[in-house]
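Only one chain is shown below, in structure tokens, and it's the form predicted alone.
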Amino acid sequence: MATARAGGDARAGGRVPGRRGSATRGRLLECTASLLAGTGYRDLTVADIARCAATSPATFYQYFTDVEGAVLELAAELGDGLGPVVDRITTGDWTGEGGLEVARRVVQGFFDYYEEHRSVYRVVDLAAGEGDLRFRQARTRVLAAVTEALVGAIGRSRPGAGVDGEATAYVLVSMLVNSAAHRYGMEFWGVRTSRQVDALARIVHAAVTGAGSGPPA
């Protein structure tokens, strides 16, 4: 559920909303996310969102400059849902046979997160791909905690192995995002989600722990 974020947001005005205002703002964000699931980003209007939230376009503009402003606020909140994935990376025992199960839970958790926020993330990815710096920055911020957690896990698992943990983590996160985004396309070609998760888990496990990779060159 979308909520007001402390310390600033994408509202057109400069005032911090009270309890009623926060509730209205939350409804507008929820309606934006809901409508994006069935409406093309370019086709979504302020009037559509206001109607869904049982308010007026004028009220919408008290909180957001335009539809993009509302979507950017939703994007800013995406990272909140990645907490469980980060916890699995940082607290899981990657050593021994249990490490593969940790990796599997990380991948499944990321897939679940992406599915919950697919409609918003699809817009973020589209706008970022078109070169919109605001959405590029939003996407980077959303994924920062997962990337940092993977950097730490790689460093703890492979100390002194000469592995570029930062580059490896960025590659893994990009792989997770793209795989989650194209999950149904792969299912269309007969690769069920369970097989995708298993394959990704093995790749993540090998990258984090070095299992099966042999000594560094």
Given for the second form:
Protein chains: 2
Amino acid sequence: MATARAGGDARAGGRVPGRRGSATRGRLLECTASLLAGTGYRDLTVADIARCAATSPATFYQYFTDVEGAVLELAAELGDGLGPVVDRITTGDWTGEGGLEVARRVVQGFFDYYEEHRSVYRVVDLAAGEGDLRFRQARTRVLAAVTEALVGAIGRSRPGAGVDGEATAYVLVSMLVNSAAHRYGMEFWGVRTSRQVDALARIVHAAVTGAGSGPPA
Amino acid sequence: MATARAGGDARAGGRVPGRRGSATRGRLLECTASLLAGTGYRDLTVADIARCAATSPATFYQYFTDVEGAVLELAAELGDGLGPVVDRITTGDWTGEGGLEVARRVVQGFFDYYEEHRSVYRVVDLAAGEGDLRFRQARTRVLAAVTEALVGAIGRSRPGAGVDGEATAYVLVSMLVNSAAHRYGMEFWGVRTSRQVDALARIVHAAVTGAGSGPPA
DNA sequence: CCCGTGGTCTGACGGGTCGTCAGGTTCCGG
DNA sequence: CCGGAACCTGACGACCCGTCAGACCACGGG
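Other form of same protein, the form predicted together with another copy of the chain, not the form predicted alone:
Below, the chain from earlier opens the complete complex, with every other chain and molecule after it.
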């Protein structure tokens, strides 16, 4: 296939990977992730990455077009890991009282997942928001499995109802992502994580099943 | 009060503003906002801002400690503008069928508001997520009015119920913010804005009033 | 009308990063 | 032992950063 390289991948004009090459490439990626988690994206620099990987900046450019190329690579590996969350959504029994517990575990699973990838995900979110197509695509791909699982759960839970499963699933995922991202910000404000998880679970549960919890309108 | 300057403000060691000074300072801020909207944060540079404002980079540093200082300043002016949204939350009648319409207008108002400030807000979100206290504080302050209004609405709508108003309001706001931020990303995926607004409105309405829309559990 | 004072601007600089060559080094099969 | 492919890097011009000291206003008092 002559599909154009989306960018961010190795540049070396069509070279074969090779043993040693993949090693340094991997080391470069590790260092990128590590520095991203440490100092943050705003002052992540090629020079630093190269220093950390005990190699020269020039080498970096042999494998990635720029810093964002490396981050994009990390973003690609980001999709895996949401499997457990997807399972809980798909195989869980959303009906009755247990439904709320399913929702709670989904939310908790998402929080756990996010915790390991916050630094990478943050950049993806920023770049996607700024309109960068590569990152927008990466973001979509990462969250696709969860979104689709939610669409399925909604469709099964309330068939025929006048609800827009796709749109609902999408905004639910947005809620999960942003809540997880600003989890500590909320704690700083006095709202503990457990309370967040609970509130999120109620909303997810209500949105998926259509169940209410207050006085009937 | 000897409260330490949070940073981001003018540096000139305690100088008085002055006529001409405020002018260039304003021009600098305008250019920052403009470039932020245009080229995005990832390659926003002091040199560019200075060029745009027809002045020298050195002048920039006379008014702000660095690029983020200027953005932080823009973030401070960000809180105003959410007044209409707050009003709709506070004065709207959430009961009965009309409640859903109130929710819809709240969501739409938030989308409109966000549209004018996306570029600035994006940076605030990133920096806050990375733990920067100045930005975390700014973010809290910007969203505080809406969050509090929602807390009030929830408390009025379902007093005594076992719901955590604060946590619920906070995650609802997270949902609104992130949905607005990735509005175009969703459209790209085939979900039109009107559908997003509708889905968001249903969720907000359900969370505030406790009303359900599906078969009773 | 001139002049001084204090607010305002900037040229210039050392230090650092960026992205890219051309050419050196390492590895491996023959 | 040797040739070539894969891999690495020194070095370079361009640019940005952040910070001085000193030049440039502007305005009110003499």
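Please read all numbers here as calculations on a predicted model, not as lab measurements. Residue numbers count along the first chain shown, from 1. Heads up, when I say rigid core I mean the largest set of C-alphas that superpose within 1.5 Å between the two forms.
Legend entry - Smaller rigid segment rotation relative to the larger between the two forms [°]: Domain rotation angle between the two forms: 15 degrees.
Legend entry - Per-residue CA shift, Arg25 (Å; core superposed between the two forms): After core superposition, the C-alpha of Arg25 moves 3.7 Å between the two forms.
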